[in-house]
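Given next, in structure tokens, is a single chain: the form predicted alone.
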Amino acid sequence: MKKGFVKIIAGLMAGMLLLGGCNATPKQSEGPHDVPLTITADFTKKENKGNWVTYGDCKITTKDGKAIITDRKASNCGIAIPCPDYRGNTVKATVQATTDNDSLMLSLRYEIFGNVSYVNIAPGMKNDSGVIDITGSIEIPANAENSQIYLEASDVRDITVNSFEVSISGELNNLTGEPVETLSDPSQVASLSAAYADYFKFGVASPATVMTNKNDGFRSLIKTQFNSVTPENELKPDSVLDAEKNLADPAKYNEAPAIHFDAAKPILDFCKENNIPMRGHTLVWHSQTPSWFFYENYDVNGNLASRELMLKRMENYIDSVINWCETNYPGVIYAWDVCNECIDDGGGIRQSYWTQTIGEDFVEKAFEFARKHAPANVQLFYNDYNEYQGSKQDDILALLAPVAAAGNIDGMGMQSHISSGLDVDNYVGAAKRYADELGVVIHITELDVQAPKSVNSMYDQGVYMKKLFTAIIEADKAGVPIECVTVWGLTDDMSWKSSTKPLLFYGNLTPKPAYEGVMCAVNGGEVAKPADWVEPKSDLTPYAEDFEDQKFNGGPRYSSVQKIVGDAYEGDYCLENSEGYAEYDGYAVDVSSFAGHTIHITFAIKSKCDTCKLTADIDGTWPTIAEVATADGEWHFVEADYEVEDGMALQIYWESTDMNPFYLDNVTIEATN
């Protein structure tokens, strides 16, 4: 995660046309003002005066220095700390709460030139005492306005917040008197969709705020570059289900839930007016579907609905949504993601309200209903992430085999949230396997590629994008039916992974080397080296951590939590890794500086779990570097060697075989050749 803010200058785009037209008027500088380094929610004071605000449709009362959140109409409703002066900084957020929800999530909401973006920061699960502690860090883009860090949940049950705080990490970058960037005019940049017209549609995901934005540059970018649009959130169940009507009169809407399209209309209108086809995303999903939808009388304090009732609700919902869109916007939606993310990360079908109420055949039923009610020319897709991984491929194919046998599926949606470590041959091999075994077409539905942590990060990302799209083109030429590639977002600043700079355009709408790499794949040529390009050099400085300074240089993998504790292998202190959602949520260290060399790694580890492992973090495969039996709860000293491939951006991480904490000490990494 990059700290601070680096302005984009013309030199970064050497060899590419940067357009100076301005569609946004920069705000006038009023001079910087003092910014507190920490904002603490004070629940003895009222909303706003206590540095907290209500987030979404819910009710908050305060008592005994705590905030009690009730009447939550959707899972994203909760409490927020406004932090608009923290733009351009990396911040740390911490919260402690109790709840009957299975989990909580800290997230960031901000506006970019009038567009709204949401980024998850860190999740949290209950400890043995029923308390959820969450700590996470996030970089807020320098162009962000009206930033808020908010607490949401997996369900709509009540939440009691004991404490909530947001603080600056490192040195404050005070941008309070600085204007945001100006937007470039994208209308003259060569079109991606035109360049790829002989191969597939080139699409983009967009929030509906783009369509109502006073800055027409974002709409111009869509119209110039893309010929397919996916709404980011506006057609998900949370946005479509009418909470007010359903909860006010559950008897009336018991079998056929009330729906509305207030959020989706701007983007549907835009696509209709500009003759841009749309992918409908998504009908059936375990997330962003309010939990009350699955209960008798829509009452989360009552009983779950029966299979019979939920099948009626599912069919009526699918029928109503598809046919409302077709009636009011005929021909606009050419494909629907019928089911989304139904395979669990640990293997097998994901357990959710859908499996609890209907059973594990809910996917088959959803596709059966969608086929029954969708127009014949509308394609029906299954959509999932990590879809290129071998074991997950097996599970997805097993899940969809009966759906395909019934003739109820047309396509496989490969989300493709990846990094530049992903092997492109394995990736296109997965696409071919889905097409061959299911007899379906392929859409790459949510592509974003994390920029590598290298000295020439943007250039290296561009080189990888050329490699990736060259492989996609060759697969298409070889008969793999890839009909659409959609990037998940317009600009880096608008991305749900904004800190990783994963898209094709900078926040000011200028094209990145990543865009150039995509164009080079189809037109030929090489990605131009930027003016500030530097010769990569291996930094072979040995890495050593004994934690005696009570600090650590690595960081969490996914949602794990690290802290310095006593009872060390040697000395006074060691590192504890705990919490997280899965056993692979561990402690990670970047070893990219050792690219092209074999590294020798030593460390001491202990845990009560059966086995702890040191693993290389490569997209699609996770080779084990070292494995040690730790069930005895004693310290074990480990040595291992691993070859870091030339040019690879790589993390290694320690993990456990269950959710027990593990303890790490005396970590050393050094090159041996």
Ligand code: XIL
The other form holds:
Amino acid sequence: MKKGFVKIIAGLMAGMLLLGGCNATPKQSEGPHDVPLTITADFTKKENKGNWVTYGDCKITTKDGKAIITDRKASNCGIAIPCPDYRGNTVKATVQATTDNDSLMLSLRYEIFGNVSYVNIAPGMKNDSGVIDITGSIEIPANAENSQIYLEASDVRDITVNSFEVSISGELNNLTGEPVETLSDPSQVASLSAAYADYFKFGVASPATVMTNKNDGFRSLIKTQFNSVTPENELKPDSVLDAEKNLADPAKYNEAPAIHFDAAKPILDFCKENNIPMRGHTLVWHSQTPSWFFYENYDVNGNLASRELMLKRMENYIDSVINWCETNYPGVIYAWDVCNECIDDGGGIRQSYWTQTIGEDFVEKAFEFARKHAPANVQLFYNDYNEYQGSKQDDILALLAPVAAAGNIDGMGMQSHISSGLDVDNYVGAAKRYADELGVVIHITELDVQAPKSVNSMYDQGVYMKKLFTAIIEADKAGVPIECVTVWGLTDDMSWKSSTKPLLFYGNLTPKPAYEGVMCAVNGGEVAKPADWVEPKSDLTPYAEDFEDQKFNGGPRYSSVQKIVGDAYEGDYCLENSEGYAEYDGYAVDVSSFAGHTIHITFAIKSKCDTCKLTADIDGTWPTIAEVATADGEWHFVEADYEVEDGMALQIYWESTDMNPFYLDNVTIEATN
Ligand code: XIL
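Could you give the coordinates for the form predicted together with the ligand, as opposed to the form predicted alone above?
Below: every chain and molecule of the assembly, starting with the one above.
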């Protein structure tokens, strides 16, 4: 048993028995029990007996070995496979479904020390035959309880599930019977917000479950460490729009949607009682907004609302949300994210229900309404991700130019979901550019930093955090108006990207080297090397794989799936990459061990698509290494050279430009200097 693990407390055990049922959940102290490596939903059997459960407020009937989900009250209502015994493992989930929804999403839900976390695993889009296939992998934290993998959608239309399965990837780590780790007391840990008082607010995103949690540690952590709080989900349209009222009486609420704050109240109360200012997140967004909101009479089977009607709904929504908060919690919310993520990943404005109903000036309109109805001292923000990338900066600046000219925006929110290879000068350069060109202040709104996949991962992340915060402090001193830095979650285990361990505190509330790095940036000093630190060796061992052993060393990029198949370039086997939902969902290989060297790469590739590419993934830039015309469907042998930057977690990946499957064989990578 690991050090630091203690016997489970009686109260928790009682809770587990209540949830799990006496027969179903063996007592944790009884030691490990057998765990099936695969859990398959059986739709010829009833809920629970068939390994599946109803998730949220909806109805599921089974017919012909399929599950039909109807009466879905919200987009996150669907079907789940409970997999509590899979904690501490990487699991793979596969689902096949049909629906009139635009897209589906596989997600993970678990409880951890009384908090609930939701993590998206993989999205899925319809293929040519109208079917949605999704496969994705996720690591479930060791302390997670009651984990469920569930299928949700972009709106409330019916879903038919043909098949659904969750399985253990690789070797099973059997943590059944392992007691849950105990929480540490964070009250004596030096305060981030106090250390940064001369520069900017230090904020955190939190779910409202923290406020009702029987463990005081999480609240104590917020109170001692942070002086700004963002509700992680509770002020999003999905939470605020009152589905029951609007859908029951659409005529009454047609222009002025009914709203409620049931989810947000506990966190608003907490901020008010503890005098912690709040960032309101977020008013207008394409995501986490129910699709019925955009239809005439809130009926998804009818027509989309007209521009005129949608403008009224938008204005009334913005007005009523801001003013309900102001009336009931005066002065608590000091900034609102008015519009979130309005630029498309491919560039230009993102097409969404907002553009379909109102048109491309919906951002200008949203800010106009927010300015009209918000108190003068409440700051209005635009918020987006990948905001440090050059072309995205251009797009955001173009989008916001008229908003700034009208005097309706006060701040740029840089989400900053980054990894520890991003060039820090480039990053603060983006902050300066937004501030200079728009004349606004800067909030870093959702910072999380993917840990590098290096041998000293946590320590290396800490060293990067020092570098990043040193650059942020320097920029702030040089006049870039950075007024708040918010980290997107309290602990790694509670993060929406928990597998990447991107935050400042471990799941049990002890500070990580990442926290230390942030502190060193402001106080001086170096991140301490942990006792288990190992000397990283420069490993220039050539890389080669011909797939003849029917294995592969690389892995999927996002939602792609790799299989070993026949019809090889040489020998019996090659690798097939398929099922991606975007062209960049390819096959990726880590080349970090070659950092600082030039590599010579050879490979054979075949596909029916016009072009295949080998691309590098260097934090927010994707330079092309080689491009091959593949329309002839034949094998092509390719050689290329590439200078691998000094850094961490560097990857190269193969992709096909139209999402046709591609085949790869005889891959070699060798350092040439
Ligand atoms: C995320 C939350 O952290 C998750 O709990 C939820 O399931 C999905 O949304 N950009 C944003 C945030 O603006 O609102 C998102 O938050 C993360 C990406």
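Under this definition, the rigid core comprises the largest set of C-alpha atoms superposing within 1.5 Å between the forms. Residue numbers count along the first chain shown, from 1. The model shown is predicted, which means the values in this text are computed figures rather than measured ones.
Core-superposed comparison between these two forms: the Cα of residue 578 travels 2 Å or more.
Core-superposed comparison between these two forms: the Cα of residue 633 travels 2 Å or more. With the core held fixed, residue 41 shows a CA shift below 2 Å between these two forms. Core superposition gives residue 660 a CA displacement of 3.2 Å between these two forms.
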